[in-house]
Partner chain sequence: MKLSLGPLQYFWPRERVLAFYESVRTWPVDIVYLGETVCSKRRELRFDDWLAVGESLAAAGKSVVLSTLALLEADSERLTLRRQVKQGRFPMEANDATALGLLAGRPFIAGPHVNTYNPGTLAELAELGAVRWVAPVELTRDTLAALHEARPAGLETEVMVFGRLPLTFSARCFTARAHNRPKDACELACRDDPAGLPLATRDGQEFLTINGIQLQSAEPVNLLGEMSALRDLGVEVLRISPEPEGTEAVVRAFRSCADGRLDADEAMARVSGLYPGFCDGYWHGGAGMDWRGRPE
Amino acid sequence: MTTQPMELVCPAGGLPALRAAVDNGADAVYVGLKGRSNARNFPGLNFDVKTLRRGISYARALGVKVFMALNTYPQPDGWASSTEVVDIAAAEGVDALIVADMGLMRYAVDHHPDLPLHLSVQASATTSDALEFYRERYGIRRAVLPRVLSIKQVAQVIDGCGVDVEVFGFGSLCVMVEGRCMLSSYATGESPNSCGVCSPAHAVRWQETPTGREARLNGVLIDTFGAGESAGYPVVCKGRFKVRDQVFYAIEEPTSLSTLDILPELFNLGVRAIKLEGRQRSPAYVGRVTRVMREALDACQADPELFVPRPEWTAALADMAEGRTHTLGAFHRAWQ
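Would you be able to provide this chain's structure on its own in the form predicted alone?
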């Protein structure tokens, strides 16, 4: 059993969200710069250098780390802007750069050898051999595991490598092979792995029709919502489609991942950090989820053997989950 506490790593899509995370118990926050360099490139989100400095100052005053996400794969015309992000991360003294592209890792190692690197979930590294490759070649200190691994597989990864492991603990559940999804590219012509968002806002359209509110992505009908029905942001993998004369969630239902019930298992395995998804979420959402998970992690780490999730924690997370429901996802898939 590990005695090393798990860090709570929280999303910050802007300065208000960063403050909400810090004020409610985050051990670290992760941020991104404006532009196509990170996987949450929505209008109105993210930091410029000025607000990044303010955020770092606010976090550091309360002993909270700041990680920067540079987790897209740059095309040739975006290489200079991506390496500029590496330079900014080093100059501003972030605690780690979260990166997926090996070329950017090599640039960071060559130009900023003291800049700590974390392997992004977008790299889709799912084996201990893969993590050892990144550690040996680029000095990766931590890896964020994709949300496709069972508990047993997470244990195998941790046992076989010398890299700290971070797993997602709550938030939107990506059901694809992260960093490899082509669904949005097919619908919009823009790759989420290069352009920073799987459903770009400029391609999203809402339309009221006699049959309900339609959500379309670049003209592709993703879903139709009836009167009073909660309408989620349109992403291809969580849309309802007609298959053999039936309309249903053909790939995955909108739901959120929640690890509340298995925090002791993750702790005992030696998971180093629990990451909350949600840089596109409001400061109120970030603050509330951070507070719940802070209380849960503290209780778990104080006595993992007797840890039982409190009903108010479960209710609060369910209230903030997609589709008002949550799942353990691949962690407990019967077929694994």
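A quick note: this is a predicted structure, and the numbers were derived from the prediction, not measured. Positions refer to the first chain, counted from 1. The term rigid core refers to the most C-alpha atoms you can superpose between the two forms while keeping them within 1.5 Å. Compared with the form predicted together with its partner chain:
The Cα position of E229 differs by 2 Å or more between the two forms after fitting on the rigid core. When the rigid core is held fixed, the Cα atom of V243 travels 2 angstroms or more between the two forms.
Switch from the form predicted alone, shown above, to the form predicted together with its partner chain and output its structure.
What comes next is one chain alone, with no partners or other molecules.
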């Protein structure tokens, strides 16, 4: 199992980002169609059928796979547009559909039995039994694990099931188990599950005040930034709040996940793919992070025992990290 290479799966919020990922060494890119069917439903992002075709042909010409993410939970008014996405994925011949909702998995299996399915991180499957459930019932071939498991727990999942495992390697860090977080809808009415968004831009207000720059989400004060503090985008889980009479990052600091330091461990465990977060990022960002992770993966797989992250990789990733800091997140038990 450990002799199989790890695939580098890169985000593409649009055609320019797709090209950047492909040109810089992605093994696969993941894309979404416009609308509520995917968890990066931001204005100006994502593909229509025409750009999807161009993206697929660009990627295929260079031997790169294209996955389509359909990772929200459609409600009755969005059901038809979601099944249409399944139909498009099958018709356009994507290499896999990344899906979270059981109803949609059933639709895909019944209507497009040859369409390979990957289990989205939004499905919140955290055990080997959960993955086996999805494999036996819907034939999923790969699962993206939520960012809640330690290295040891990832190993237990891989050992216990017949599903390929993909983990997040770099990018914004969801502190909560994906697919189980309603903090955004609690504050704004819109969540990743229900609308494909977290902290929708229309609910964000910046306000200069005598005490500093306030970031509010639908009126809720997420943080106040003093002079010289870098002000991050206000998501509930990265705010400063008052608990037990202290003001601090009660949930998580603004930081990014980076697995650069543990790539050999992931490789040796039999992780089959490393996913980079960031379909909302610029093509330049996607190109840079893809290039760094490509070099790191190649070095790691050439000689995992002697792998040491190069300082320039670490520096480049730190430069692109939220808050300019990064963490191993739940992979490292002490984070928990």
